[in-house]
Structures are given as C-alpha cells and as structure tokens.
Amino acid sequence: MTSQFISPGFKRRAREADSAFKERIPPGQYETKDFPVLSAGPTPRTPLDQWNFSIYGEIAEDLKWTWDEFLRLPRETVTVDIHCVTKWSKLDTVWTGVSVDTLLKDLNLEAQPGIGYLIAFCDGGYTTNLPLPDVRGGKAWIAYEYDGKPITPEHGGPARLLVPHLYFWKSAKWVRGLKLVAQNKAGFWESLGYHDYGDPWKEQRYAGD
C-alpha cells in the first residue's frame, strides 16, 4: 500500500523535473557532463607576471590592470548553463570573476551613445565581436575560476570572457582585453562563416541561420 501511494507522486515530480530540465536545453543541443576542449590552434600559456587586461578603443581614456590588480577587483560567483555551437550544453557551471559591468562602470558610456560594440581580443590572435548591451546588465564576466579552481589553459585560463546567453565561442578564451567601438566588425569565427550574434535559442550557428 505504501509503495502504491508514493509511486504516483514520485513519477509526477520526476516528469515535472524532466520537463524543467528540457526547457534549459536549446533546440538541437544535448546535455554533457564532460567539458569538451575545442580550440582553433595551440593553447597559449601566458605567465601571470606578464598578463594584463586592457579596455581601449573609442573612449577618452584607456584602462589597464595587471593580474594582481585584476584579482583585487570585486568578484562574483555565478552558476550558469553554457551551450556550444557544436551542440553540447553543460548545465549549472560555476564561474568566478569580474563582471564586465564593474570594468566599464567608470567610463560613463551613457554619455557616449555612439559606442555600440566591443571586440574581445585574446592571446593567440583570437577575437570575437559583441553588441555592448550583451555584456552589460549582469550578462557577462571575465572569469578566472571554474568550479572553485583556476581556469586551466585548455579551457581559456588564466582568464576567459563568459557570455552564457550566447553560443560559447562568444565566451572567448585567453581574453586580454576589450576594444570599444562604434561600428560592428566580425571576429575570428564570425569572419569564417559563424553567425554574427549566436543566440542558441534561435540556433544561430552559421551566417544565414
């Protein structure tokens, strides 16, 4: 009698949980428990005493931090789902780093409405382009820890851009700075045929999607 009473409720909760889980997986994606490593070239390994992070471009004054200075900035830990253009999704990933909002807060960008985009640039020559609104309002971070540990070089350490609401190629590995610009310019993968924006919920994998 007891098992018959519990079983229907358990199955109902399981179905509800399964439905909520599926709602977190964009179309065409599958969940993985692994963290695949995908890179277009050799893995850069910049010594931390030579690492710095810059913000420059069409702004009045450039900004730059050493690694030690960067670590002293206010940090945030976020739990987010990530979605790779190669169709895997990884749920509940935990990252720690500096919000892009924190990095941009002293630039008074509201007084410079002509700046609409940024180009993230990285060790190894990789770049990616993003509309400025997509890295503001708690949407993006420069992360230096994954799951409570320093990000390994294979996964983009010592620091990578994290923009979880877009396909993961937009979360550029080995990031070294942000160039703020008025005009959009395709980054590395975008110039090779990937979608300019990359919304996983709209399956914007390639140009024309």
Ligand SMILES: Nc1nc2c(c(=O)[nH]1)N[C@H]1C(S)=C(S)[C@@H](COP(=O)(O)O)O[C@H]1N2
Contents of the next structure:
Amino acid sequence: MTSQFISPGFKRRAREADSAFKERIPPGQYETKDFPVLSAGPTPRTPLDQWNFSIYGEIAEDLKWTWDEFLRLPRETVTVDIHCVTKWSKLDTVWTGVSVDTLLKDLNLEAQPGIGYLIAFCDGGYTTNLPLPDVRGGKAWIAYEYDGKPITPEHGGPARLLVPHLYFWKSAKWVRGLKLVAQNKAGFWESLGYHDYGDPWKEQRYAGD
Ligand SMILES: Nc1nc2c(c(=O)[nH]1)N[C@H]1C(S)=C(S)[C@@H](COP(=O)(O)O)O[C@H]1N2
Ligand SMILES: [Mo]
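Let's compare: the form predicted alone is above, so bring in the form predicted together with the ligand.
Next comes the full complex, and the chain you just saw is listed first.
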C-alpha cells in the first residue's frame, strides 16, 4: 500500500498515537520490553510460612499479617509504567497485590498528623524512604503477582512494594514492613547519593537534581 491510499485522518491518528506513547516515557529514559533485574545484594528466599508483613513505628497501634492473612485482603490488579533510574522504562506492567490504602485503613492516621514519612524494610536489609502521601490515595501497592503469576524471587517475590510514580528503586523488593515515622530518614540508595524523592518526570536521579 502506497501512501496515496492512506487517508490524512489515518496519518493524523497514527501520529497522535505515537506522540501519546512518547509522552509516557519520562525525560532521559528509553523503553525496554525486557524486565531487567537490579538488586544490590543476593536474592533472599524467605519461606512463606515464615513470611509476615508489619506496619509499625511511631503509631498508636501496630499491624501484622501472615502470608495467608495477606492473601485474604482485598486485592487489586493495576497496569502501570515503571521507570528505573538506570534509564529503562517499561510500559503497561501488570501487578496484583494489596493497596497500601487497604493496609493503613484501620490506623486512624488522621488523628496522628505528625506521621509524615515511612521507611520500607526488606529481607536482606534494603530500605527506602517515602513521604506518607506518596503511598496513599491509590498510588502504591504491596504486590505479589506480576503478569498474573507469583512475582519471581529476582523481581522481589514473594512481595514487593510498588510505587510506580517514583523511580523504581523506591519499589522495595522482598518488602516485609512499613515503618511510619515523623522524621524523614534516608534509605539505602538515598544515603548513597540518590535523590530523596525520585520523581522521574523531574529527573530527580541524584541528590541536588
Ligand atoms: N530489596 C531491594 N529492593 C530493591 C532493590 C534492591 O537492591 N533491594 N533495587 C531497587 C532498584 S534500584 C530497582 S531499579 C528495582 C529493580 O526491580 P527489578 O529487579 O524487579 O527490575 O528494585 C528496587 N528495589
Ligand atoms: Mo534502579
């Protein structure tokens, strides 16, 4: 088919689809269809009967779930784009897990306005810090399935934090708990010079960006 048979409307729609797609890749990023593995240490393998998930810290009441209890919580499946600070982005990744809103629901955090931050804790010792508002309002999940299957150990299984609107180092693999605190405190990469917040659309890669 030569171009004379392609209607102007078709060309315009193709152009629009192409630019809408490009608008999903933040500055300085490229798209990959692969799923690279980036881990700062060995892959932990915690048996599910020893796994639990805690919400604790400077709050009135702590919460803890076993694996079986966690699976019985309301689940959501989300399709999101992810952006690694090493410059790859992956579009339309599909995850299933528990919204952090669901986990925080019974804590009455509105009565504890001093709690502004959290630190995610993981098997293996990795940590990352986030402002509390960035994990509320449908922006973060504790995911246990990727593409309809259990998350593989390399990608953070049995469960990982998923915070797709920030660089992917904030999405802590092998996550075991969220510590809610009043004062912000740098996590693993943040204390090694990565940006405290990590907005990919503002290219907040390193401290000072
Ligand atoms: N526990 C833990 N979580 C982690 C990391 C890590 O080293 N340990 N690496 C982070 C970084 S830098 C990125 S880009 C993503 C990589 O996730 P992936 O290996 O599933 O692509 O996990 C993040 N979460
Ligand atoms: Mo990363």
